[in-house]
Structures are given as C-alpha cells and as structure tokens.
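Only one chain is given next, in structure tokens, and it is the form predicted on its own.
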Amino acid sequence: MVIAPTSAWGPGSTYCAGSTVLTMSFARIANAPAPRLGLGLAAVGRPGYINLGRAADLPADRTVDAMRERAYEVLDAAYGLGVRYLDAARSYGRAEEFLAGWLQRRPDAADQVVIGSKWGYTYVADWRADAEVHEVKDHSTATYDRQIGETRALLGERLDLYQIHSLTPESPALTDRALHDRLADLAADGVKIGFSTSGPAQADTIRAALAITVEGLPLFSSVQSTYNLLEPSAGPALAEAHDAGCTVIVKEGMANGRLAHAEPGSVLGRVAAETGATPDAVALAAVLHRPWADIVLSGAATAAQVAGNLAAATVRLDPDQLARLTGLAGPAAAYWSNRAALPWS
C-alpha cells in the first residue's frame, strides 16, 4: 500500500505522512478562535477515571444518560469557546457514542471540528467506577480490525485521525508489518494515522514509531504524548517530531488533576498569583509556550473547567516564571509510578 506523499497536518517539513483532506481539516483548526486547544473526552465518557476530584466534578448518579448530558454540556462549552479538535478513544466508555450524538445534535458544528479517536484498549468496566479492571490493552491486528469497525459504526466518515492508544517500546505494534499495512490502507482512505504514548520511555517510543515506513514512506503523521510541568521528559522527542512535520498533541497537561490546584506558597501558586490566572490555566499555558505543541488537550469534566482551562491561551509567562515552573519536574519513573497508583473514581 502506497501512502501519497502529501503535506503533513502540522507545520514543518513532510517527513511525517499526511493527506490533503486532513491538511484542509487542520486549516479549519488554525483559523478557529482557540486553534491550539482541544478537548479530550476521557473524563466524561465513562463513570470512572483517574482524574483527581471526580466526586465533586460529576453527577452523583453517573448513569449513562447523566454522563451523556454532561458530555454534551462540556462539548457545547468547548465548541462555544472556539475548540475545534475533539479527542476520544474506544476505551473511553461511551465517548465515541456521546460524540456521535453531539454531532447529530449540533449539525452547525459537525463540519467545523476535527475528530480523533484511538484504538488498542478495550473498555471492560461494564459502566462501574469501582470495577477491578477498567480497560485491557491489546495492539494486535485482530483488535484493530474489530475496533476500527466499531469506531466507523459510530463516527462514520467523520473520523479524521485514528491513533494507536498508548504505545510503549515493547508494544508489538512497532514491529507488526501486517498492522502497518492495515493502517496504511486507512491512511489511503483519507484518515490521518497517529499514536499516543505513555510511560517513562515516551521519547524512545516516539523516535521508534516515527522511523516506521510502509513502502518507503512514513506511516505516522501525528503523535499524542503526556507532557506537563511534572513530567516533561518527552519534550525533546516531541520537538523532533514537530520539526519533522508531525502534528504534536499534548495530553494530561494538568497531570490528571495534580496541577489543577496549588497551595498559595507553592511555585505554581505564586506564579498563578503573579499572572492573575488560576493554577490550571498556568499549567496549560506553560505547555502552550512550547512552540512544538500544536494542540494541547483539556480533559475537563464540567463546563466551568473548560472555561478555566481555555483561559490558558491568554496567560503570558515570562522567562523567569517559566524557569521556576520548569523546576517542578521530577524523574519520569517516579511520575509514572505515582500515576499508576492514582485511584479510579
């Protein structure tokens, strides 16, 4: 399968794969009121997640109908404030279903947004926040074949970007040539192919994935990684990806809620006071100050959080403030160990 060597979605050279259709989609984002901010639906697609503070953020009765209405509220708020990139996944419970329903309710928005989703994890919690296991990872071709069908059944031709969910260096998706051919087929149909990363070796994963080619041409044109004030280790590799023409999407910019609030005397608290912004806006603004960060995701669970997060676009941090915030970073291994210990709630 040959991937046509057309322009990449993000700025830069064309070492990453792309498509004319998606270049046009990205142009819509570039002209949007909030061109570098997106919305991730992990927090509103299922009753349980690992964001801190969910007990206060979500309805007490997290039925499917209640979560659907919350998802619509958050989507309405984000769209109204200029967000045009929306990010879901097969493992986010009913996120794709909720997104499809919102697109039907908002035909005015349907042609203005770019839709990304992810495959590779299966949601198995049966709509329980207290389930022992919430999702199961499998990067096999069989899982891809099943999940692309499920995604297409909900989103149809509205799917713009399909990403391998949470690649790590040991993932078989890095070496499975049959899978690469399937993804190249999807790219030939006009869907952008990307991957997300997780774990302390994100930089290694990014570099390995971007080296993958099909018939001599790059397979991936987008990378989505965790990057925040506490865990910036993927930064150099993400800068390389951006320079190569890939679109860089940043997830978990608030470290699953750990940067949503700050003590008054803390570094984050002091910078927030100096700028007159809230800690969440400062944390996301610090990511937006990285020129390689094409899109930074909000993982908001309420309309008010959407507004607070998107205020990041107006926060200007001076070199001294950025330097102090950079000092919050710790070892990547410790960050991911702490993240793994966060409770689902």
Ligand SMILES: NC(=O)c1ccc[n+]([C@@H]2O[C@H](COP(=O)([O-])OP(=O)(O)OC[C@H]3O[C@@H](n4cnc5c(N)ncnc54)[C@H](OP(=O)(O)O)[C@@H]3O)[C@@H](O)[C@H]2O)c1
Second form
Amino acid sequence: MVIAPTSAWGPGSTYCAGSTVLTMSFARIANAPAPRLGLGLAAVGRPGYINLGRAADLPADRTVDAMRERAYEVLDAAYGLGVRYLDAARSYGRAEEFLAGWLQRRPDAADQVVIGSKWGYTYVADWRADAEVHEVKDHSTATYDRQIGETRALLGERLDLYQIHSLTPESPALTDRALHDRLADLAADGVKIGFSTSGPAQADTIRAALAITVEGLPLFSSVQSTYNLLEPSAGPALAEAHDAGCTVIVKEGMANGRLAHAEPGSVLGRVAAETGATPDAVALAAVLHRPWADIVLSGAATAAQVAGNLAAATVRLDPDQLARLTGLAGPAAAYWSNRAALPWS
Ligand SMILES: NC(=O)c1ccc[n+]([C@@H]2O[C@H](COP(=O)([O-])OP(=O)(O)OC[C@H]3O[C@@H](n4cnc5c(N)ncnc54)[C@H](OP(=O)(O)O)[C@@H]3O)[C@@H](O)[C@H]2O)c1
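Since the structure above is the form predicted on its own, I would like to see how the form predicted together with the ligand looks, so please show that one next.
Zooming out: every chain and molecule, the one shown earlier first.
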C-alpha cells in the first residue's frame, strides 16, 4: 500500500494512512443504508462475557450450536437493517468461525460487508462461561504470527482490517519495530491496519500509536476506542485521529449494557421520553452526533437489541438534550475500575 507523503507530515503531527480509510476505501460502507453503524460480536462469539443482562438475553444452554445460531440471528438482523461493518477478534471465542460460516450461508451479503478482526488476546476459557480466566493478553510478534495464521485460516481474503487488541501506553507493540514491519507487510497485502484501546489512558495511547511510521509512512488506518456518555475522555484524541484521516470506530457505546435502561426521572430517561426513543437508541445517538465517529458499534446480543440500537440513526438530539446527556460523564478511572469489576457470565 503506497501513500504519497504530504508536507503536513511534520514531526509530532498526527496522520493516518490515507483519508478516512474504511468508509472511503470500502464503498460498501459508504453506500450502505446504515453507513455509520457496525456490529461487534464480543457478546455472541463465546458463552462468557462481561455485559450485564446475559442471563436474560442469551440461550440458557450456551452450546456452540446455540451461540452460532444466535450469532447468525444478530448478523442477519444487522445486515437487514443496513449494517456493513462487522467486528470480531481472536479472543471472542468462535466469533471469526461464526462470521466465516455466516458469510458462506449469505453469499448475497458476503461481498457487501467489511470485516475487521483483532489479535493480541488469546481465548483460553475452553467454552466455559464460568472459567477463571477467559483471555490472555500478549502483543509479541510470536502471538501476531500465530494469530494472523488462525484468522486467515477462517476468514482468508475476506479480512479487510486487522487491529491490535486493546493497546495501552505500557504495550510493547508501541515500540516493537519488528512487529511494525510485519504489520506494514500485511498492509502491503491490502489489509488495513488498526488498533483498539482500553483503559483510562486511551487518549495517550491513541496519540502515541498515530505517530508510528514505517519507512516514513503512517502504519495505522483506524482506531477503535471506548466512548460513551459515562466515559467520553477519548473524544478529543479521536477527533484528532479523524481529522488526520483515520477511521474512528467507537466501541462500548452502551457501557456494556449500563445505558440500556433508564429510570423515567433520570437524564437519559427524560431525553428518551422527549425524543420518543429507547435509552439504548439515545445513548448511541449521542455518539453518532460526534462528527468524528465514523462507525459506532452495536454489541447487541439479540435481534431485537440490534433493531433497538440501529434506531439511533434516526434520533435527533438538540443542543440542550446533548448538554444534559454530556453531564452524565464521570472520571475515566472510576469507569474503568467499575468495568474491571464486572463479572464474566
Ligand atoms: N478492546 C476492544 O477492542 C473491545 C472491547 C469491548 C468491545 N469491543 C467491540 O465493541 C463491540 C460492542 O461493545 P460491547 O458489547 O462490549 O459493549 P456495549 O456495546 O457497550 O454493550 C452491548 C450490550 O449492551 C446490552 N444492550 C444493548 N442494547 C440493548 C437493549 N436494547 N436492551 C437491553 N440491553 C441491551 C447487551 O448486553 P446484555 O444483553 O448482556 O445486557 C449488549 O450486549 C464489541 O462487540 C466488540 O466488537 C472491542
């Protein structure tokens, strides 16, 4: 992948590999009925995860076949409502396998969607929702070499975007030149290279990663970060990334389900009543109102949740409503310690 350098690329300036890569490079997204909404498979690719209402929303017996069927249901629902970006990861259990199966059974959709996945976390829960440990993090070149092979074996040439999973300021991936060269080789094969972030220092991670170049060219084309009404701290850095030509993908727009329900008298409850929308649609609409949010992920666990989440595209929030919703934000450190305490179920 060759990109002509521009004079704007002075030291310290943030820039990305090409302009608004995913939505520009993949007309299938730009021309989609719901171009700014994506579907993530973290909740349906494995029996255990941290989202709040799993006991109520998922099959009681979470066999591989039951979860595969559920994954197909949410994929069919999302595709039917115009979603064209699908997000998986090696650590989401069998999410890549389920995605590959869905692409096979939906040839009509297969060449219409853009597929993103992630490496850097390894699934170790052996299909158990009550496992002590569900995933192990390692950003070494050895893990990259193993996992790109595993991802290619399942998704082959359908892999459009490969992301480092949950980059943080401490990650060796920020300074590992051998790894950067491998990722640049994958980019030369036509796969976009991205990263996701986690933790209270997402903004620092975003700025550090966007400064990484290989042979003077930017390495990353997209960034995926947590941004929602409770934890908006990455906003300014994501706006910079977007302005620099990166595709910004927003994850956890529902705060793992904490924004799915709202007391009638609460700020979210009142805005939902005023707009005639559901709390989840309002929560995601507040993210869609950010011009730099290129793609906002739904992490729905049911087809009904997909429909509820995608209604966000039709919700209009006025400046007063946005200001009231923005008031829900809390300290990033508190958000992430709360999240770390969420039980896997
Ligand atoms: N580090 C990373 O790279 C990373 C980390 C997290 C997520 N992600 C990506 O972002 C995607 C979304 O994130 P997420 O699933 O973690 O969090 P999320 O989008 O904040 O929460 C999604 C959860 O909210 C609940 N929900 C949504 N709509 C609802 C409705 N209408 N009614 C009731 N409950 C509703 C569901 O959980 P219940 O049904 O269980 O209540 C659903 O699974 C993931 O699938 C993944 O692709 C990436």
